[in-house]
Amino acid sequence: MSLPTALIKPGEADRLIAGHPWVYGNSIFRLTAPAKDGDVVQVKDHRQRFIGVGFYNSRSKIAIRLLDRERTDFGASFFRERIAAALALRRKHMPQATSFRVVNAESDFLSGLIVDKYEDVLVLQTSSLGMDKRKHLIVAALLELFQPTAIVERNDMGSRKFEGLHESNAVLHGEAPAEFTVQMNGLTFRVPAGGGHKTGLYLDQQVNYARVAELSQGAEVLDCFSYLGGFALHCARAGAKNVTGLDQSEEAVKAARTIAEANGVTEGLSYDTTNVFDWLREKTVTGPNERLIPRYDVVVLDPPSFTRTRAAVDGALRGYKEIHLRALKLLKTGGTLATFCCSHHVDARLFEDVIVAAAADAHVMLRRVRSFSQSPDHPIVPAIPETEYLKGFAYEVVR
């Protein structure tokens, strides 16, 4: 089969031969033939070396996602073996887990593809035009490796404006569930569908919740940010004393309080509807000849990203600063701040920076007893920085 050949511009190839599968618009010198948007495309550098084939796109940024280094028809059989080979890594490192990520894009060399996995429902979502041309082929193999109960397609992500595509939530397969029903660590959350963050749940925090409850045994514990409360309940479930849970959302704040009904922990655990700036704010504010006397034994940070454009990050540092320095306010001496930051754009070591300076304007000196990452089923590839957005720490406060 004769494909379109993009050539590459002389230095642009180092990349993508070390493993990035991103051949950006102005990357590229000259197509040798007309090219369909979706249509599979080769690549080769300016000597006319072979890289690999990909899914084109003239109307993105992204002009071509490589999904192979060698040439392939990218047909159902295609689909089938990779799906199954990111299904295998996951067996492999998280053997206990019934909901997880099966296919985490550029992760398992599927870039512009997503599926998780909620027990027997699989929610799917395309975020490039060359894989949701090919939706049929991917349900198909999903049908054959999970025989799920139903197949939900969750295409609400901004992103895919940028690639010509329209929203489109639907159901590719069997009956569309209410709710999904997780089971993670031992706990069941209930999810409803087509509601909530990201696909419904943060699986990518599912290790690190219960690596944080190993903290809270016997501790007053304030989980900010806690969504569905993944943080609040784990550490209920482990022998917290007590446990407050903020987040803004009142929708959120709800189904968290009937997670807890469900799972018979609910002693000791409340949660607020509040704006959480606002709240630490509010507590951590003294008059004159005021003292702040800490109440917390631990404090978990979680908040959703504060910037998803690199232009934003001094703004995204600033926010990152102020809760830490709040929270680090309303720490015992020996108490524990776990904090996570989920940007692409904020490293590990510019976050703990931040973190580093709230520390020395709360006039507290930090321990790092713990860090943290994405849980396995979101992999991490060196070559493509991208994987690797999600980290954390665990300090102990030491006066």
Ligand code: SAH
The other form holds:
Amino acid sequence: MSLPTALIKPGEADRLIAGHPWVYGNSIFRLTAPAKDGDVVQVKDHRQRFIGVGFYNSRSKIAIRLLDRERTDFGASFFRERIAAALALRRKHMPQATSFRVVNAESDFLSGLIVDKYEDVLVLQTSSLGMDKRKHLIVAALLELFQPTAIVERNDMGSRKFEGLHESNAVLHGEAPAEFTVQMNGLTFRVPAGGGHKTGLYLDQQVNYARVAELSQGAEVLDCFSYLGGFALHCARAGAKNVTGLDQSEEAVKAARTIAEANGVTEGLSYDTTNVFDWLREKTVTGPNERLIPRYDVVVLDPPSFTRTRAAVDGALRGYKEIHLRALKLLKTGGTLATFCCSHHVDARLFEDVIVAAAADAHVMLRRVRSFSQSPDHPIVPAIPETEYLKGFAYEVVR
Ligand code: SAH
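Provide the structure of the form predicted together with ligand SAH, given the form predicted alone shown above.
Whole complex next, starting from this chain.
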């Protein structure tokens, strides 16, 4: 069967040939035959050289999401093989993990699909029409590869409307669990199935939780933007003397306390419901002739992305600088700042520039002692820059 062909304008094909899967509508010169939204099209450059095949959607700014460099029918075996390859990568690089992201969209050459494994429950998100239409094939592949007790769909992202998709939170297999159980590094996080961020938890920090915890034995730890206490709990278990988690969400703080109790890690661990900016300001403002006595050995900064768009980067940088400056004032000499940035628009270089500027203002020198990235279940494909978003550093404070 011949497929409709999208011919790409001159100059627009190189990025696609290099492996980037997004074909913007305005880079298509013309379609050789009408294509239905959600159907397969082939993509060629303006000289008719074949580039690949993918799912078409005229409604989306990303009109085609390329999925293969060769022609394929996108049948059951395509999904089984590609998901199996994604799983093999996790097993290789996170052999101990039992909860992890199984498929991370572009990172696994499956643009439009996210699958998280929370022990024996799988949570699926489809963010393109083409992927959404093939949910039954994806579910079949997941059943075969995982034998999960349940597969649920968490399709309540606003972005679906750009693809002409409605919100949907259906149960695709088994019975809807009331809560998800997530094991990370031997700690158990139970979260209500309905709420939470992303599909429920920050799996991308799984490796970093353990690495930051290594730095916090016997330490006074402050975990800013603590959410369910991923860092706080790991640090407390690793033998921190005292841990304080801060988050403005009452719901998150409540859940974090419950999780700490369920893990039997409560000694020296407490959470405050507060705005981190206000809290840090209050703790660092000094009156005339007053000197601030730094209290903490470890401060963790893991804020939400302050910018979803390139246009808002300047404001975000001011926010990052402010919290770093104040966190540094609260750190003892020799103490450690562990800091993360999950905005794709602020790269590691720009992020570190802000930290260095904050250190200058705080009159401290920093020595970088760790670099962090996203956990291996969120693989980075350099040809697709959007796949890299989480970066972090740990610095020792030298005064
Ligand atoms: N460190 C967490 C993830 C943090 S997500 C983990 O590893 O799981 C960001 C968190 O910051 C959210 O829980 C959100 O409620 C909180 N938050 C956002 N802005 C805030 C602010 N100004 N003050 C305090 N908390 C804030």
